[in-house]
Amino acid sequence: METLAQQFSSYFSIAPDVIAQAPGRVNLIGEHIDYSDGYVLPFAIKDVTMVAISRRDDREIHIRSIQRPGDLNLTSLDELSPQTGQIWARYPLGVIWAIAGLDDQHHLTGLNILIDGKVPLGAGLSSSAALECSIATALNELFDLNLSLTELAWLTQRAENDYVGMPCGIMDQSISLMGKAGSALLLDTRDLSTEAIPFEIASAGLELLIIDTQAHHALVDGGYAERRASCEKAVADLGITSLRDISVDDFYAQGTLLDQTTFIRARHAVTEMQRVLDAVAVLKARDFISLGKLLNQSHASLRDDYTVSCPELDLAVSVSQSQGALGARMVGGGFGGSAIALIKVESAPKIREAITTAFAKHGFTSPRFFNSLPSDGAKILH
């Protein structure tokens, strides 16, 4: 099999300068507050994206994937702007965007680049900032802009919010850039400081299984965007900073002044940072059914308050719990992806048989299963 450096010497006729790789990543707990400046607990997976990118003598931009092989987006740094270029290159258009936004010191140049995703599209676990992420580290070196880990990810969250359009939190950018094996992240999303918490399940005799239920979803739409625009108004109408400055007890107390839509929304959003602290809790102590309950407790607020689940997703979460489960729950921004189960390793065959068995009885696309301890984050290769 070719490496991407010679698959990239065959697309371009010139070898590359630099290939870097970052992963995707799965959230533990911690869904769709990293927009409220909420605590979240993901971990780096195993699956990556590489990309590899040489600098060209003109101003030119030109972009293939190993996965798309009939595709080539091709641009230049003049031509630049939010929503341009095709859907699938605008996530490394907005990077180079981004960086040339910075300042006139850049000085960037044209650029070849090919990507190779392995990240499981569409399946929430992040390929969007694994690709991101993959394509800042590898310029950072290449242009020597000596931009911290943090600065990167701050750099790639615009990219996606204000090139792709897709108003995202920073939680998977920064997972992305700053994972490391055999931890999840404690990450304060709302000044990037983090702390390692030990998520080392396999001597307990666990396994995390992850459930891809091929509901591919798409989130540049408006589901994301007006569930966001909700958690905005609660600030607004409690009058805080943010709902991390509200505590649970304060949040019922002053329910009463949000409508019926804005309440349920921001109490998803405030209940789970809450979960966010319960779960680094019972990790540390080791107490795994407890943190399964975290889990059942997580998805039906995101399935009933923030509604965002769907029933691909429904069914993989309530068959695994129906099979001996300690918990589970949808993972990503929703509306398809992936779930996730924390179970018994010798348990795994018949959950996933389960799993499989009432997807084809309800219709559904045939699910995927694998699993991925925590690991490093975006990397340097050559």
Second form
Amino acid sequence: METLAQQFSSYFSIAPDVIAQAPGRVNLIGEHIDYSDGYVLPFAIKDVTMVAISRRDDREIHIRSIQRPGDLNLTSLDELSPQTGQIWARYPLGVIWAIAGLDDQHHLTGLNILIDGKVPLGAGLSSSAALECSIATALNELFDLNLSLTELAWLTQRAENDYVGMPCGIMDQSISLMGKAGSALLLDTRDLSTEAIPFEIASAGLELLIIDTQAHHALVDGGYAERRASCEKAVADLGITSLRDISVDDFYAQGTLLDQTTFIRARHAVTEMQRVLDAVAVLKARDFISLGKLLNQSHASLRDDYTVSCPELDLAVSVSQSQGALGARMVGGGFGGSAIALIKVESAPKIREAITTAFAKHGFTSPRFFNSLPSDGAKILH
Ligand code: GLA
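Output the form predicted in complex with ligand GLA next; the form predicted alone has already been displayed.
Every chain and every other molecule in the complex is listed next, the one we just looked at coming first.
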């Protein structure tokens, strides 16, 4: 099989100057709280997006993707403006735009870019962050930008918020850049400080099944932004600086200040923040039974209070639970995408089959199954 460098050379008739990769992610727990200063507990998966890049001696930007053989997105450094370019190309363009917006010490040139994205698309496993972070990592090296992982995380989030137009939090970019093999990362989304929390479930006879429901979410559409706005309204109505700053008890005591929708949405955020801290404590004690219960509670809260689940996710979770999973929940933004289930290794075939059968019975598209151990974050390969 041709390497990415060889494929790059056949597309662009020149060798790449740099090759980088960045992974997708799952989130163990801490959903929809990374824009409310919460702690989250994601890990990087083994699937990665790779990019090969060379400088050009003009100001043109040529972007190709192995997954879209006929497409070329052609633009120039001088034409970059938010929400322009083919949809798939906006993620790399956004990163270049964000770098161009840094102080002008950096002399960007035109670029040839070839993308090879192996993180399943639309599966809620953050293929977009993987793409942004692989590009940012490569350009950081190519132009000697010397940006730290934290700076790269803020930069790639800015690309997605302001160029792509998706008001995401900071979790996906952070874990794609900072992931550590063997550990989930306790990430404080307020300052991006981290603590690696070992997630060694194999020695306990367990695995984390990832169930891609193949239902496709449309996060750029209003649902995500609307949830985020509810959390911001709760902060304003409670007169606090962020939902991170209120305990579960105080929240209930002051809940009368909020209208009903704002109350139940913010209740998800406040209780989920506590569940993350509880999950870290039980993980440190290797108490996977309690971890499973927290996953179940997280799903119920996302389904009932935050209302970001969907029938396919609920079915994947409920079948996992009834077939003996220690716990299961939807992951990511919701409205489709993937669920995770913490299961005994020996029960995997039975659970997969039960989910597939239930999906067929409901007339849903057949789900796909993955699993992944916690893997390393972005790196330069060449
Ligand atoms: C998407 C966003 C993240 C985060 C999750 C929900 O993946 O990109 O920032 O908000 O949804 O936890």
